[in-house]
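Next up: a single chain in C-alpha cells, the form predicted on its own.
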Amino acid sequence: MPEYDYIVVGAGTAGCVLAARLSQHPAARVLLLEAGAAARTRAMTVPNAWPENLDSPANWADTTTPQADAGPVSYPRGRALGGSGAINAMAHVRGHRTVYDDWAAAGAAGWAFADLLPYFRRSETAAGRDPQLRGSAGPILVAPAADRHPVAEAFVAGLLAAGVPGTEDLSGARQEGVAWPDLAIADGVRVSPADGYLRPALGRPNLTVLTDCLVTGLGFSNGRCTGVSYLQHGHPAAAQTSGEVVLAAGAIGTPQLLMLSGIGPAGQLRQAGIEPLADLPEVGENLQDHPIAITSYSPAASLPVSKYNHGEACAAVRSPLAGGYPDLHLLPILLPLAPAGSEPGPAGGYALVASAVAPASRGAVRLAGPDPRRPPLIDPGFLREPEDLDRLAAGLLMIREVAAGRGFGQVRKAEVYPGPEVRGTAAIRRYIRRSVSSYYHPAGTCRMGADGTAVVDCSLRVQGVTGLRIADASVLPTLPNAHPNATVLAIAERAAELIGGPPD
C-alpha cells in the first residue's frame, strides 16, 4: 500500500490550497484524492457559462429535506478539481471583520480578523485595491466587472438613490453598502482554486493527484488515523500515511465521511449500523446556509448577456434585525430565473434577490445509511427561526421599491414573481416560505472551538483521535455574511502552515 506524509481528501477550494502548499516542501509526499473528474470544461472556464455546470457531472446534485413550505431544495456542490470553486458564480468577497473577531471571542483563539488577514492577502491578487488589506501576489486573480450589464447598473443606481451608501470594496475598509465586488475572473476566464493553486503544482514529483476516487472510509490504529480507503473508478483501493489525513471534502462531504468512519453522534451512528469510534455529537450539526428569496421581472427591451457571472453587483445592507454587521445581501441575477416550483421566468428577463447572510437558523447533515455511495440527508433548516423570514421580507421590500423606481423604467416591464397581487406583510411571508431557496453556501458542520463539544480544536485537529484534521468550510463556527470561498481560501492557507510550516 502506498504511503504518504499527507493525504488530502477532496480537491475543492481548500484541498487545492493544501495540496499546493504542502507539496512546496520537497521532502513531503502528498496525495490528493478527488471524487470528480480532472476535466476543465468550457462551463468551468467561460464565466457566463457557469450555470451549465449545474446540469453536469461536476455537480453532486444533492437535494435537501423539505424546507419551510417549499419542499426539497436543489443543493449543488462541486465534484471536480477545484470543487465548488470550479462551478460557482466566482464571487470573491470576505465576510465582515466582526464575524472573524466573534469567532475568536467565542473561543477560537488565533482566528480573529487580524490573524486571518495575512492568509487572505496571501491567497489573492487584487490589483488596484488597498494594499494594506488586499493581496498583490496571490494565486487567485480577482477584479470587479468592467463592462457592466444595464440591469446591474440600474440596480446599483437605484440603491444609491434609495440612500444605501456606496463602497469601493466589500472586502476592504468599508464592508457595507452597494458595490461592484471582486470576481475570480482574469482576462475573461475563471480563475478557480484548481487553476490558481493546483495545476501549477502538478509537475512536482512529490505530489500525487488521483481523480474519480470516492473516499469511503478512514483507517485507524490505536486511535490514530493511518490512512483512507476509496473507490477508484468503482474499484477498491487504499492509501496510508505516516503523518496526517486532512479532510477538505466540504461542509457536506466531510461530516459524512467522519460519520461513515465512526466519528460522530454515537446514537445516530449505531442507528445507521456503524460502530462508533469517537462520540462527537456535533459532527454534522450546526449546518448554516444563506437562504434567498427571488423577485423576477420581464424586460422592457432586449437585454445583452452578462459577460461576467450574471451578477456583477452586490449590496451588503442591514435589516432592522441586524447586529454588528450587515445581515442582508441584495443582488441581481441576470438570467430569467423564477422561484422553485413556479413556471419559468420571462424570456430575456432577470431576477433581483435578497439573501439573509447572518442567519439564525441551523440545520444538520446526517447519514441515510452506511453505504458511502448513498447521499446524506441535508437539512439546512431554512426559516426555522422566524427572524430569518423577517430579514428576507425586509430585503424583498427594499428590492421591490428599487425596481419600481424611475431608474428601472428602461429595463423593467413588469414584476412577474411574486407579482403585483402579492402585497402586505402576510402575503410576502407566505410567498417567501413557499419559494425559499439557497445561496449555496453551506458551512459549520464540524465546528472549530476550544470547548469540549467542538469537533476540531483551534489547530483544526479532530478531537478524540490523532493524525486527523479538517480544513474546509465545515470548521467555520459561524457562516460569514458573504460568499464563503474567499474565507475558505484563507482557512486553508493557515491550515497548510499549521500542518507543514510556512511555504518556501
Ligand SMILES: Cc1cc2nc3c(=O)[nH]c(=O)nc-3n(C[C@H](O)[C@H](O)[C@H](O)COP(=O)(O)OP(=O)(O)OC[C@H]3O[C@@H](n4cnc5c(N)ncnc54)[C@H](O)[C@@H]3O)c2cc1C
Second form
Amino acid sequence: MPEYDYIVVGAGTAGCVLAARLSQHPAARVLLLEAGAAARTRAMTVPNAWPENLDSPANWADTTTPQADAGPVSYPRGRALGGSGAINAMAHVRGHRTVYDDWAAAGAAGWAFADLLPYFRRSETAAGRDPQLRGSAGPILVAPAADRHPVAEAFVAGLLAAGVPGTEDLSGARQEGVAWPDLAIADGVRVSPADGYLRPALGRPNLTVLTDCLVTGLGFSNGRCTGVSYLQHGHPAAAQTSGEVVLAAGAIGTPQLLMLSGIGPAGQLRQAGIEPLADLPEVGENLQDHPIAITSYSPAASLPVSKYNHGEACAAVRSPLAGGYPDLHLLPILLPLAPAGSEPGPAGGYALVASAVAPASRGAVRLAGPDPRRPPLIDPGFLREPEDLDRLAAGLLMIREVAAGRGFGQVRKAEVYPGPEVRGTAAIRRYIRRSVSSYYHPAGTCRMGADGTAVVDCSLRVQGVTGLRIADASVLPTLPNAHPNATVLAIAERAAELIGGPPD
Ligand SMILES: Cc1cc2nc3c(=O)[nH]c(=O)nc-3n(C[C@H](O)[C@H](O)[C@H](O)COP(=O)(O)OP(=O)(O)OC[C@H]3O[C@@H](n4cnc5c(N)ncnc54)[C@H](O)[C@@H]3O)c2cc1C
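Having seen the form predicted on its own, could you now give me the structure of the form predicted together with the named molecule?
Complete assembly follows, chain above in first position.
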C-alpha cells in the first residue's frame, strides 16, 4: 500500500490550499484525493457562465430535507478540483472582524481576527485595497467589478438614497454598508483555489493528486488514523500515512466521512448500522447556512448580461435584530430567478435577494445508512428560529422600498415575485416560508472549540483519536456574516502552518 506523510481528503477550497502548502516542503510526501474529475471546464473559467456548473457533474446536486413550508431545497456543492470554490459565485468577502473575535472569546484560542489576519492576507492579492488589511502577494487574485451592470448600479444608488452608508471594502476597515465587493476574477477569468494554489504545484514530485476517488472510510489502529480507503473509478483502493490524515471534504462531506468511519454520535451511528469508534455527539450537528428570500422583477428595457458573477454589488446591513455586526445581505442577482416551484422569472429579468447572514437557526447532517455512495440527510434548519424569518422579512421590506424608488424606474417594469398581491407582514412571512432557499454557505458541522463537546480542538485535531485533523468549512464555530470562501482559505492557510513540515 502506498504511504504518505499527509493524506488530504477533498480537493476543494481548503484541500487545494493544504496540498499546495504542505507539499512546499520537498521532503513531505502528500496525497490529495478528490471524488470529482480533474477537468477545468468553461463554466469553471468564464465568470458569467458559473450557473452552468450547477447542471454539470461538478455538482454533487444534493437536496435538503423539507425546509419551513418550502419542501426540499436544492443544495449544490462542488465536486471537482477546486470543489465548491471551482463552481461558486466568486464573491471574496471576509466576515465582520467581530465574528472571529467571538470565536476566540468562546474558547477558540488563536482564531481571533488579529490571529487570522496574516492568513487572510497570505491567501489573496487585492490590488488597490488597504495594504494593512488586505493581501498583495497571495495566490487568489481578486478585484471588484469594473464595468458595472445597470441594475447593480441602480440598486446601490437606491440603497444609498435610502440612507444605507457606502463602504469601499467589506473586507476592509469598515465592514458595513453597500459596496462593490471583491470577486475572484482576474483578466476576465475565474481564479479558483485549484487555479491559484493547486495547479501551480502539480509538477512537484512529492505531490500526488488522484481524482475520481471517493474516499469511503478512515483506517485506525489503536485509536490512531493510519490511512484511508477509497473507490477509484469505482474500484477499491487504499493508502496509508506515517503522519496525518487531514479532512477537507467540506461541511457536508467531512462529517459524513467521519460518521461512516465510526466517529460521531454513537447512538445514531448504531442506528445507521455502523459500529462506533469514538462517541463525538456534535459530529454533523451545528449545521449553519444563510437562508435567502427572493424578489424578482421584469425589466423596463432590454438589459445587458453581467460580465462578472451576476451579483457585482452587495450591502451588509442591520435588521432590528442585529447584534454586534450586520445580519443581512441585500444583493442583486442579475438572472431571471423565481422561487422553486414557481413559473420561471420573465426573460431578461433579475432578482433582488435578502439573506439572513447571522442566522440563529441550526440544523444537522446525518447518515442515511452505511453506504458511502448514498447522499447524507442534510437539514440546514432554515427558519427554525423565528427571528431568522423576522430578519428576512425586514430585508424584503428594504428591497421593496429601493425597487419602488424613482431611480429604479429605469430598470424595473414590475415585481413578479412575491407579486403585488403579497402585502402585509403575515402574507410576506407566508411567502418567505414557502420560498426560502440557500445562499449555498453550509458550515459548522465539526465545530472547533476548547470545550469537551467540540469536534476538533484549537489545533484542528479530532477529539478522541490521533493522527486526524479537519481543515475546512465544517470547523467554523459560527458562520461568518459573509460569503465563506475567503474565511475557508484563511483557515486552511493556518491549518497548513499548524501541521508544519514533514514529520520527524
Ligand atoms: C453554487 C455555490 C455558490 C457559492 N458562492 C460563493 C461565493 O460567491 N463566495 C463565497 O465565498 N462562497 C460561495 N460558496 C461557498 C464556498 O464555495 C464554500 O464555502 C467553500 O468552497 C467551502 O470550502 P471547503 O473546502 O470547506 O469545501 P469544498 O470546496 O466544497 O470542497 C470539498 C471537496 O471535497 C470533495 N469530497 C467530498 N467528499 C468526498 C469524499 N468522500 N471523497 C473524496 N472527495 C470528497 C468534494 O468533491 C469537494 O471537491 C458557494 C457555494 C456554492 C455551492
